[in-house]
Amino acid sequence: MSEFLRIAIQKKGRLADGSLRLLEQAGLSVFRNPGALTCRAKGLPIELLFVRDDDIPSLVAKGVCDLGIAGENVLREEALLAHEPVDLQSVRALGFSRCMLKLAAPNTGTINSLPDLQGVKIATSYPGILGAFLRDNGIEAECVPLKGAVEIAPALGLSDAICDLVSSGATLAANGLGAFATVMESEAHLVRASALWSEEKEALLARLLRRIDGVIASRATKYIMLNAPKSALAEITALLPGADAPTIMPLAGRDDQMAVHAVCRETIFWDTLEQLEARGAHAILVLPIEKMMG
């Protein structure tokens, strides 16, 4: 029987949605029955295991799963609270589920900076990370561990401040809280243990990573097409962000005009398009790239 990779991902939530979207963009078809904890993907010999996000590090470290997709915040918390070293290494930073672990306090209170935390109570779902941060900054404060609803802790009198994940900041604002310091930034990572695999399994991981790298590269990469005066080609191609050797072809029926096609590996902003137009470029098209390789 051919080997397969077992990947642990979050069973529901933003991280789960991002993980499934990434795998589907990498060419895997995932058909999950409602309530099922496992499913086989089509496209590569891969099995998915749907679990709680905070179980992913231990499942991978213990060899139950070969790979896991988890946030840096979960990985670091597990490493800090574990009784023995956690055998995990990041294979790829995946570029989604970006958020920040921030310190925040009531807008009407007196806590506005790190020194103000001396001697106060701080509610958090990440006591390991918070504890390490406080020690590094010479702050003595009490961590109040909570599994959820951290934002309402000050209103309930459970804490003076909080340390929680923030993406847009809307939840903080809705609860009358203001962030004043960043403890860490986080994004999703693909992780594995350091155990040796068979050549077949390593080759399968290499195939998966090549596809994932193509998906990640295509996110910010665009294909730009335009027509330009032959006399302005040098100026116009110099403006194309991150372009590597654009394709330049004569425009049919126009000796003074050229067609320019380029893969731009950097973000194309409106001011770039305006600069191109000011130098004579016209019929400018910016197209998304679904997949890249090489």
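Each form is matched to the other, and the largest set of C-alpha atoms that superpose within 1.5 Å is called the rigid core. A quick note: this is a predicted structure, and the numbers were derived from the prediction, not measured. Numbering follows the first chain given and starts at 1. What changes on going to the form predicted in complex with adenosine-5'-triphosphate (ATP):
- The listed options are Leu49, Arg219, Pro145, Gln25, and the one placed at a hinge of the rigid-part motion between the two forms is Arg219.
- Domain motion between the two forms: the smaller of two rigid parts turns 29° against the larger, based on C-alpha superpositions.
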Second form
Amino acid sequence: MSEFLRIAIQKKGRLADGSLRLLEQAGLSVFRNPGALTCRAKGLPIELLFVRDDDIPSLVAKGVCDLGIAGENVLREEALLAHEPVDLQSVRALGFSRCMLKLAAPNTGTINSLPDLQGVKIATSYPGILGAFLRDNGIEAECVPLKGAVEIAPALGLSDAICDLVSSGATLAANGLGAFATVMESEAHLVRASALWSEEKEALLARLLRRIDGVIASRATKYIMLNAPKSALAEITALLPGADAPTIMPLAGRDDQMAVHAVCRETIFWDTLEQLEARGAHAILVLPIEKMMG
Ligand code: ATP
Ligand code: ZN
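Show the other one: the form predicted in complex with adenosine-5'-triphosphate (ATP), since we just had the form predicted alone.
Now the complete complex, all chains and molecules, led by this one.
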């Protein structure tokens, strides 16, 4: 029988879309019947298992699935709470589902730094990670474990502070909370157990990884086009992040201006665009790149 890889991914939630998009961009087509818990992908011999994200670490560690896609927060929590060591290793950081586990407290209260946590109650869905953080920082506080809706715990009088996942901070603000410390940063990882695989299975993983690496590289890479005054060309091209030698062309009818085109291999942030604009660049376009080779 020829080998296939079984990958555990989140059924529904903040990891699910990113996980499926990555696998689809890596060339797998997934036709999932509503309600089905498994699905055989087309494109590579891979079977997907759709589960709750909290179950992914143990499904992979126990060998039920060969690989899993889970957030570092869930992986670390599982490792800290398990009674025996969890056999898991990261194969790739995947760059999506980025978030931070933060400590926050009501804006109107007196808790706004780590020392203020001494002796208070902190609600969290991550008692393992929070407990380790408090020990490392010499803080004695009481963890109030909650599975969800952690942000409303202070308003309900259940806790004085919270430790919860944050991406934009909008949920905290909507609940009158302000973050004052970061406990950990997290992104999705592809993980496997240390068990030895057949040569065929290892070759399949290597093939999947080559494709995933291509997807990750093309996501960060953008094509940037702008018009710049000749006098500021050196300054402007020096600002382009991770750019190869740019193409510089004259602009018809504008002797003082040039068009600059470049492939940027690093994320282009809004502040870079503002700095370019401040140096006289205009008509700035940032375009996605679908596939790359060579
Ligand atoms: P499940 O039903 O699978 O247990 P869940 O409710 O535990 O789902 P989600 O809210 O879907 O989990 O989040 C899954 C993961 O997505 C988190 O563990 C975290 O790694 C990541 N994540 C990214 N951004 C955020 C965010 N803003 N808030 C919470 N989690 C986030
Ligand atoms: Zn979960």
